[in-house]
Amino acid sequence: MADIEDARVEDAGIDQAVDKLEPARIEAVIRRVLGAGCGARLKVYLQTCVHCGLCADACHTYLSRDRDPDFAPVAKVKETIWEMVKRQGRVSPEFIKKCARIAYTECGACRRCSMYCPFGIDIAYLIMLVRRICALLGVVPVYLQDTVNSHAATSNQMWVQPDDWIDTLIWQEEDAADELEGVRIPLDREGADIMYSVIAPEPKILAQLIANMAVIMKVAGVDWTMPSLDGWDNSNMAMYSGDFEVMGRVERLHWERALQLKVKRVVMGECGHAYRGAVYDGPKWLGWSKPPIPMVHAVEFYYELLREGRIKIARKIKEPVTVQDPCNIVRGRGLHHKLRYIINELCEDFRDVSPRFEHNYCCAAGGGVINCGPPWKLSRLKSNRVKAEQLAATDAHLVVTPCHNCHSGIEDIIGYYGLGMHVTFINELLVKCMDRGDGSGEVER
């Protein structure tokens, strides 16, 4: 049986929309997603499922509650979209609280089951269905909601306004000058082969990896730019929150603001979900084969830069380190090889966990779980005990999580499970082992 504890939660943004909802627009709504959208994919999931449980060994929530059927993916897939489909839109407003609570705070949308279902069903499109019909009903988590809503009104995530990205730029750039002579964050520069794209809690509470972003820059003697005006957030709670519509509006606009800067390449920051919103979730959605300019992920970029030579390693981290494979830029991109290859390149004592690669486990945060606040934080802390179980079985100090869903997620697991370890970006690595050209150069091994 699903936890009752976790059913109990409160959550207004479920709560008190579920309390409005009618029979009448619940079934138009559920035919309208559930139509011409997506007809033929879904069925044939849903007729290709024969209900053999192979995808449960795969999910990290599943495996944390002891095996309970009801955390299965096949089961959330029953649940929710399968009774949908049944009972041809016609659900009650209770049924669509539960359909909001599975989806959105017990599965990620990781990805890792359908690696494991013989067919290849794609259970996390099936699950995003649900979001969206969600969404569509304005059943969403609240905190979750309060994200979309900064979305559509700021144009990011956090509520940051115009003057304070601009403030938190120069105050960066003080900060940055102070750790290398010359550094700079220039803005607004076009034709720069570059544009460096952040998420929203950059500027809001981690404004250091700017500063360390601009260091790198600097050493590396990168041809760089960050935009002044909005469309410099590339982080998208409304992709996972279903509000596709706010979804467009923010890839549209990020978009858009490379093409006026004339750049050759977007780099984006250490995130996850933004890359996979920006490269493939927003294009899909805007109707577009690819994105108007290539993009590469940080993992990209800081290989690309050691492997060129561009950044040389003056001394090495010693104490020992494993690390977290985000779903999105490993699972979704291939990238498990350059992160361990920029991993063993700063620490001396690497320290892989098992599973690895694309098979590693979810943090548990992606997806858009972690930002469900803090109502579902101790649900979403008992749902991955398997990630503090691998993590623990490495005996590592550090633990390099290149995604900031990752990094908070984990840092929540560490804390919550006792784990002793702490969490870092591969920026805040590189800037401490990279010569900086400044008589650092002698190599410490």
Given for the second form:
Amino acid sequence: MADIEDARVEDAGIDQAVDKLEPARIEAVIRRVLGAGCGARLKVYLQTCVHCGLCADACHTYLSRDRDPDFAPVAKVKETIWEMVKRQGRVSPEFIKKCARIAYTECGACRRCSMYCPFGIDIAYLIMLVRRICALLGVVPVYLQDTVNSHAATSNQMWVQPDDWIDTLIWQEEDAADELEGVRIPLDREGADIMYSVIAPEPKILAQLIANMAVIMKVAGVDWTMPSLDGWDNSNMAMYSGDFEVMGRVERLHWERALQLKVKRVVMGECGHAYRGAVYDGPKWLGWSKPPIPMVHAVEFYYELLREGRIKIARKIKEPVTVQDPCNIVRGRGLHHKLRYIINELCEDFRDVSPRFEHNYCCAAGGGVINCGPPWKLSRLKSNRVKAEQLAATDAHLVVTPCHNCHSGIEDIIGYYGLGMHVTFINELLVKCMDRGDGSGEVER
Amino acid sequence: MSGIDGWNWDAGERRVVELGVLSSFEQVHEFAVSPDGEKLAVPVVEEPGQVRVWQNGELWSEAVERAWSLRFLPDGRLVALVRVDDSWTVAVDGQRWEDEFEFAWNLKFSANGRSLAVQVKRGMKYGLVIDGRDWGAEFISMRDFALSPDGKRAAALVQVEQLAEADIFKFAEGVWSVAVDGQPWERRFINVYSPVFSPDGQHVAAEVRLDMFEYSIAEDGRPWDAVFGTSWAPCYRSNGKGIIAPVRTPEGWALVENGKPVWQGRYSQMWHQRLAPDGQRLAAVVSTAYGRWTVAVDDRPWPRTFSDVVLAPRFSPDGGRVVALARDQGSWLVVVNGQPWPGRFDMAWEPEFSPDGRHLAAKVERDGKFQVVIDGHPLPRSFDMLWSPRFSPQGDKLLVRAVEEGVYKRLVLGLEQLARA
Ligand code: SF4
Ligand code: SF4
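We have the form predicted on its own; now please give the form predicted in complex with the partner chain.
Complete assembly follows, chain above in first position.
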């Protein structure tokens, strides 16, 4: 039985759009989407599923909600796309409303379940199809749609004005220079080795992370730049709302900016979905089989700097630390060993989680779920009790979360379940621990 | 300064300025070099919050808090965005514009360099200033703008109505438009992108989003009848009559003119369409299959495709050749009429044709050093810094602007002499 509280959530983006839906339009949209090359793959999936239920135990929502069968991955598919196929698109507006709730708020497209399905059925892909249908019908949670609108209008996800962006970089450079002499954030430096790109919450609410990166770049002696014009934001919620046209436009501008600046590679901040958008979904929609120039996630970058000795550690964090494996860079890219290498370099008392690596649970915030905003917050928190239990078992004080969605999602879980922990980006630990070469590098063990 | 004809084209090499003296400054920022190669400039930090522009050993008389976006205009003037007493403005050859702004950014200039425009913010509103003249109009937001070919007019992407937080309904009604010389088009759109002026500067075309999943091209605010899944930046024919844009159709990406197909081919992707100087022939970057990129000229893709990316093509002045930079298997190639020059590079910059179209030269990077490649042959000398080479008006000489062993040098090379060597 679906959670009655979730079913009652009011969301103008869904409710008002559903009120205006005509069955004929629903049918036309579903037929268009299912007919456009995905019908065959879809039928194979649906015919292959033997209803064994092995995927159920993989899903944090199912585990967290007392194994309510409605939250099993296969149920999310059965309740949505399966019905659309069976009824050849002849479904009601109310049905679409339910689909939107399930697809946007009860599945984070984390792909954990497909690892446990004996046939490798890609539930997240099927859920993304549902989202595409909902998006084409205009039925998208209001806060998620607003984020997509921001991407469409400003090419960044938080309506950051063009001057605020540049001003923030200048201000962060000045702050960073107070900490370490000579730190710069070079703007539009054509021919630099690296373009550094971030997601809009950094200039908007976490600007210190940019200053930290400037300090890291200075200490490591990196030739880098940041773009002054749109294209600086590597995030992409349009990928998750199902508006692939906006997704493609945003990704293209990000890559065009890097190509204009003649950089050899792009290093991105600590974000998981942005990695997926910039490396997989965005390029794929645009026709690239891979990004046009290499994209390096912050975890790979820090690993490289530490391994090559370009950053040396002067002191280690003493308090117990654990980690969240962001789905898009761990299940999606296999960065879990590099992530642990970094944490062990920076922390004396690292307590790993169980399950871990690609088997770790999702934070329940990714996949656009946290962007569905306040109306769905309680649902999201109820959907990840299992994460709270997993983190509590480590007895750690700090949770390293190298992804913005994980960071916010885990912070919410810590608060809701009263875990008494704190979240941190690696970037924040690195500036505390590294030898800055300015005399502040006394080793303290 | 007179045009390119007036530059010193006497063959030879000259040490313009020694850069060692710059080590006396706390910081040295990004260099700029004049088109004629006579001047090199860079913002230097004397002490925190005290920045000057250094040019050939001389300092601008006034120190500012910050200076960035330093560049030489095609007419040789040196401009920068500067901050003084927490206000921003534009400085040209060391003279600040009288007007000051809360912020100023995104400098653009006309092809001849005589006209200069910048986006500004004042009183939390967004506007535009051309050659020191304020548009007078202010908007809730402005993302980007285009200048007319003569640089006298501008068209900007503007938000004309306030949106309450998360007001997705008003957004869907359309609050964006294109403002031309400060006057927004009557019609509003969900989004507007990539404005461009007609060659005579009288009309403006842009991508417009009519519905959440419907895009088209509008001229002077009137969209085409045809709508598409999405689109990319339009361009004008040189006679100003046709507007050409890549659009996404159910069969693939198509090139359309005034809403109707101009090429029959459908591609996995298409962008950066460019017209030949005759205004007839067309070249565009296309993806012929997933992960395979090349240039199509008049709807015929080059047989050779590349794995990573292909940059905007460029026709030779006589229209006979098309060149594009391509990245393939991790390194850069210069590709002329579908054939890569020998050699792979760590980076390559947009090549330049000689005015008669016979020669082609490009700046390239290999192992951290920079070289000039002419007609496929790299010059033996490599430099620590290099700016893209320029041909003389007769196409018989090449101007090389480079830094070698701490000295900024200006070299004029005779092509005949190079051919003999
Ligand atoms: S949230 Fe993850 S595990 Fe659960 S159904 Fe979606 S993709 Fe599968
Ligand atoms: S594990 Fe696979 S086959 Fe079994 S119920 Fe889930 S999706 Fe179907």
